[in-house]
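Next comes just one chain, in structure tokens: the form predicted alone.
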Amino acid sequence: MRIHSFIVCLVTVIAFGGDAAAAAQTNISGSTMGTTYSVMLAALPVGIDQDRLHGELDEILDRVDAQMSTYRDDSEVSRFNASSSTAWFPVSAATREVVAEARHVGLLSHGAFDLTVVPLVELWGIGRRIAPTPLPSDEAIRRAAVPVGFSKVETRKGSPAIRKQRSDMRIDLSAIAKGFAVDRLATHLESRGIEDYLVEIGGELRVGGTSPAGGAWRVAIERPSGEPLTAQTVVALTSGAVATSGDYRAYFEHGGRRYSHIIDPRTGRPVAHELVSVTVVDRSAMRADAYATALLVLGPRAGLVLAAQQGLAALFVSRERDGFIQVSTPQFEQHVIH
């Protein structure tokens, strides 16, 4: 799987300190979904293998990899959009769990966020980086429009399978199986008696107990400035997963015009408001993943308005003419190191 370029996710660890502490900690890091992932203990356990922990972690991955991606044409994911078929198409349950999280998500955001937005992102060029010559006419985005709808995809539970309610829908689970590839890795670490970790999937993370400093993780969400390294705000959690989703690198310029990478379903176009970047911290990566998103694509006044209504801890950048502001929820402020 692949991870479209259009979802910038940017969140850096850092560094903890003293020679005693590295000397325990435990890094395992890989290739996975187009991008790559690392996994930090503080320690690991004794009884515990790093090679076979390392091909665990690798197991679960290329599953998840096998179910959901895009770009393999023997995943679940491609089966199912290469099918013309309406009927009920099994699928693992962990896709059927993805999917079910994305069309809430659709539900709650409004259809900010949209597993079926395939034929709009291919229409604009999304992730080609140049300008789709000439512009999607109105005409062009109606009609790519049409398979679009999050709640035109159903879900069963008991025997898992999703359906299509036509038959040129296509589905992508980018925005939303990263973070359900981090807490599936997580899991597998807390089940093996790994407390003090932290999972990070192209800038998605999770992370559980103590850092190998002893203290809580410390994690630090970029400045959307495009500067390296340089941090907007940083945030200390001992359990819990981060996610940003920003398109201050990811955009085309057209006739004197910016325009952004992400695409609005609602609307067709490409987002244009100041909004820059959300973070979204919760218990699962899978949620934060998804939401982070849906509120970037929602802008900074709808979406904090469902930020709100959800209890999300979630933090707001948007662009003025001089610089950045920051827009936070209560929950989010919790974990800020000021």
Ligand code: AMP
Contents of the next structure:
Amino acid sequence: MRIHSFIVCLVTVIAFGGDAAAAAQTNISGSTMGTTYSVMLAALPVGIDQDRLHGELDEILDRVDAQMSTYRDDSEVSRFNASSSTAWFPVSAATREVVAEARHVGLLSHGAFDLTVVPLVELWGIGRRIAPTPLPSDEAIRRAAVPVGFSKVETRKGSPAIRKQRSDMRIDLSAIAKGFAVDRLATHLESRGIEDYLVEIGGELRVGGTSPAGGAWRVAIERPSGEPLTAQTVVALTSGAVATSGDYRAYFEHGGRRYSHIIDPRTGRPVAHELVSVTVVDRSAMRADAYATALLVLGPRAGLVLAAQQGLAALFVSRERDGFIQVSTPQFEQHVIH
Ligand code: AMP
Ligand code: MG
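Beyond the form predicted alone, can we have the form predicted together with adenosine monophosphate?
Following is the full complex, with the preceding chain placed first.
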């Protein structure tokens, strides 16, 4: 199978469909949230100027960044993290919504997804991509895990606010905010009368309508083996989101072992099992993003149980001695092109 080269960023998803990228009349791209984004449209409706649309999309992304980024000190999340107050902390409706969804997925995944995992992420040097030496001791892990617990962060809807039950708690929305931003961009395009689109941020994507090459959008989930890029599975979608959480690009090695960039909050250690990637298809990119991370933490068995309970369209790719094996839910199979 040949893959036409519209490679979506660093992670795991390659979108193609004939030469969708070449056929697209409008490609908009830029950087956001420490990664890149791209938007592909078959055509611009009459009366919509591409530069103006680009500006509108950048504005939406800048807003999400100002709300949820942990890279900038003045974002709502960074200010919440810097505050030791346990009183309600007013935030935008957007931040409240994402925190509430993160809590919800935390609850359903029995804590596998945890937005308060920050001290453990830092302890393991995640983001720096270098192994901490020596590796953290059991005692250091125990200490770092003290302010971790998704249920100790609450949200209030009326006048949107969030609060922490312990003054030393911090939150990280990295595993869900990209999906949220993808939804925002998609909704904006639809509000401007654009029905046929692909929106992608750092590998999390959402499509609507038909691809510029005609027919449904085809999204190839990359085989997690590095080069050359080959498709593990291809799904066809006319509307919906695809998010992947995977470890074969973002990890560190130490003593011949591979350490994930995702923490299992139940052990305080990077995820260590044979599962290398989980892909979730859902109407909402935010949900798909969060569940992909949650299922990756849970692993192939418990992950499948949660996916079945929640009726999720999920694909699990595991490393076996002589290759990769994949397991998916019936909801995922419905999207697969055989
Ligand atoms: P993703 O690529 O969407 O799976 O998100 C991974 C990022 O989420 C990591 O780089 C961490 O910043 C953060 N993270 C790590 N472990 C967890 C976890 N168990 N729950 C929620 N977020 C996590
Ligand atoms: Mg995620």
